[in-house]
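First, one chain by itself in structure tokens, the form predicted alone.
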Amino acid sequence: MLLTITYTGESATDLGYLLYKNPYRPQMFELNHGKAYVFYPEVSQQRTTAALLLDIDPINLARGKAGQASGGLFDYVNDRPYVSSSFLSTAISKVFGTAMTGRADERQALSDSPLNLTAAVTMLPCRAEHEKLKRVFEPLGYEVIYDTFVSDENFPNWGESSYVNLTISAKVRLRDLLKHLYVLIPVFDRQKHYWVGADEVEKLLRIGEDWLPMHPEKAYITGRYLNRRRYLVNMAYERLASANADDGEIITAEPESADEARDKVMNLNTRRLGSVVAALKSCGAKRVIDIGCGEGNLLNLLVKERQFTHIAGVDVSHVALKRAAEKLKMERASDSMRERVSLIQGSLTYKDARFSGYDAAGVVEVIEHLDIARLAAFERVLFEFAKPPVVVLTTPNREYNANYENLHNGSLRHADHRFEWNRSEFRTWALKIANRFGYTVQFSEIGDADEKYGAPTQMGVFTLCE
């Protein structure tokens, strides 16, 4: 596999500097399974171009796998060692990790600048999906160019080849094109050669953080990046797409259609919230406390409102009320802001005297996140210790699971949920609810309904009765 990076412009074979590689002198760097190279095809002071070569061992990957069985030969016969995969982004951090974090002692100035830089991919495994080439490039500010083959000139009926040559040009910092290219190649490869779990995403957000929260294929590239694992795409999704956080939805790594379902998504959450706003300010309420607030998506939408003289926001977790006064800007609030807005820890099944007073109370997307074992402490805290007159709860509604094509029969939304109820089963228990603790409750549902499954949200308005 080979990586070409050129600089096309004044000075051009300061490349060297911006890389920490010698273009006079090709070096080897040792990988787990097998060898990198560096060395310049292409050097002088108009047009200079770098090469990372990979020769990696098929033998050393084979002997590599883990719980191997005896081994055949199609475990040695494969196409590990000649494509543009997580190994070259291996490479990439290894061989250009100094210059990915920007940093050029000689050339410092050259390295915070935007240059004329072209990158050429061999072999990237693209499995008819050339059109996603563009959609995930050109949001970056690539102009993109690839050649496709035939799988086999003597067998032409074999159709197109799983595999393209890329080309990426722009006036981009070299540190952004190497991270760029660290993250997107294995996007399109989707076979990581080493276990993913939640470190991979902290790497995500970390190597993605100046581009991939505002890019249009975020929802795509994060599930490829994760390997489709839900709970680490949910993970990675709810800190990348702020408005979409803590909306019961999975975030699939391959959706049916990436915009369809990417917008299905964003569209839901914002009605959801929208509701639950048109609920509270229709009941008159002016002091409102979210119970199970998260990352603040809610809030945010209710500082908005003048009608809301005191917000407050509680969450048994300490990180979700840290992004929440994030996306609140607490830390440059004025007085009259924190006077207004106030942010609790505390957990939602005890006992608490900061959640009484208020005179609405909303609950969104928080109660399939208990154990049912739980959920009757929970009940108790809301409903008659805290006792608001007006409770605004939202949840997801399973039967309209059987509309995502990735569930399985009795999967759940979210990796955290321990329970999704039927329409029937919510309405049940909202029923015994307000029968117990002395209030009435009104149902609607949120969200393009099914003629059969109904809609993917079902809401209750809890009233207390006088």
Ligand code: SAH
Second form
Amino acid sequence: MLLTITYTGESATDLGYLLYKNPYRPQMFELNHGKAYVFYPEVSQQRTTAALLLDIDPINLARGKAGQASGGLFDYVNDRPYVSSSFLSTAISKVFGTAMTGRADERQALSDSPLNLTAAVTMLPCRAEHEKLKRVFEPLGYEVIYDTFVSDENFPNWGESSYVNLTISAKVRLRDLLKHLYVLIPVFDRQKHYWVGADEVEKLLRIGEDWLPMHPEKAYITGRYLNRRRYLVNMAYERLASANADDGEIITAEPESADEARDKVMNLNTRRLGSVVAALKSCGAKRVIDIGCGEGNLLNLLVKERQFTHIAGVDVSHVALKRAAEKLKMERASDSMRERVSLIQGSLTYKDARFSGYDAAGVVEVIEHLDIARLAAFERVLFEFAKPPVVVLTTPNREYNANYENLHNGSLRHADHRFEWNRSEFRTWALKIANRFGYTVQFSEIGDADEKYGAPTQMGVFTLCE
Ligand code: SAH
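Follow the form predicted alone with the form predicted in complex with the ligand, if you could.
Zooming out: every chain and molecule, the one shown earlier first.
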């Protein structure tokens, strides 16, 4: 991804003093998820252009598990290296941090003056929001030009690309241009890479203090910058509104809850597994089976709980079971550990005596991998034949996908998912199962619940009637 800033004027090479970057010496900066390069493709007394090039490592990103869309191909195949995302904001503040403050020891007067500046942002994600580009940048005095593309010339019916190349020009102070870019690039990139926490409110208000309170689109900018986290948006909005006293649109702020604070450090996977372990513990189970255990993430937590005297994991995939055995260090395990933990290769859609005799079963993000036509077989295998007294089952809530920007046109969260249910479909299914096989079921949500779409994961705890 590339950002260029062009200064047209007398002694245009002074841009180097304002940015604290020598036009004649390319520089490289290490960032958390890649590298940033600064160089000048064009240097003359009339016109000088500085370029900030980001080289993001998608693998490194996936390892950090920083993405919001959890799991699956997205971890490795994503648009992050190529688009102007919030990483660009991070790089702007890191590489041009001094320029953003307005300090310019060698050219302070110039830094304090509005200059003829143009910024070009390549590949800004901007799904069907082209008119917003103007509504966001024009009130700040910019002339806005953007180029759109077709996704693939060979496949015109794929329609327009979600990205634009944006050019904004104005007579503006360099520090203001940088601040505008810093806040407004993530507004268009809905898929922020870091957890948005309360400190983001401070950052937004600090960087936006001179211009955001007056901006006609401040509600949109605030909402999008804070990734629509309701409580943060409210907090920011209230403070913006009080900075601009005539504003009647105050929404009451809610304090950050313990849950939301925890959210910053725990990703959805961790929270989901935590909820499942808690449900398995609280039902008093001693012998537990993880149905569709995959690479053993849940098993790894279960073995840490002394309450569980017998732990089994079942999966159809040899590869997954091998990874699970590695994670559990089965090769070097003591006899008692081998006695306690068993890994079973088997199919969930065939009746299997090895699944019986457990007090509780976990079925974490598995049913959506089954062909809907095979679901009925699975229902009988688990609830009729294995018949554990408690089943803790999770599955994605499809409604929540509206919050994942990389999921459009109704696509599912994982390439291997055969279906994803909304909350009512899941409830209907679960109640039908409970009724048919003699269980009761209680529902809960896992992950931050969106007001409209609910939480990303839905959980049902089935209890066999006495
Ligand atoms: N519970 C794990 C893995 C979820 S992915 C976790 O939360 O991390 C779904 C898993 O179900 C995969 O490991 C897949 O191999 C397994 N699976 C899918 N269909 C199956 C079937 N018919 N029989 C057994 N396992 C199956």
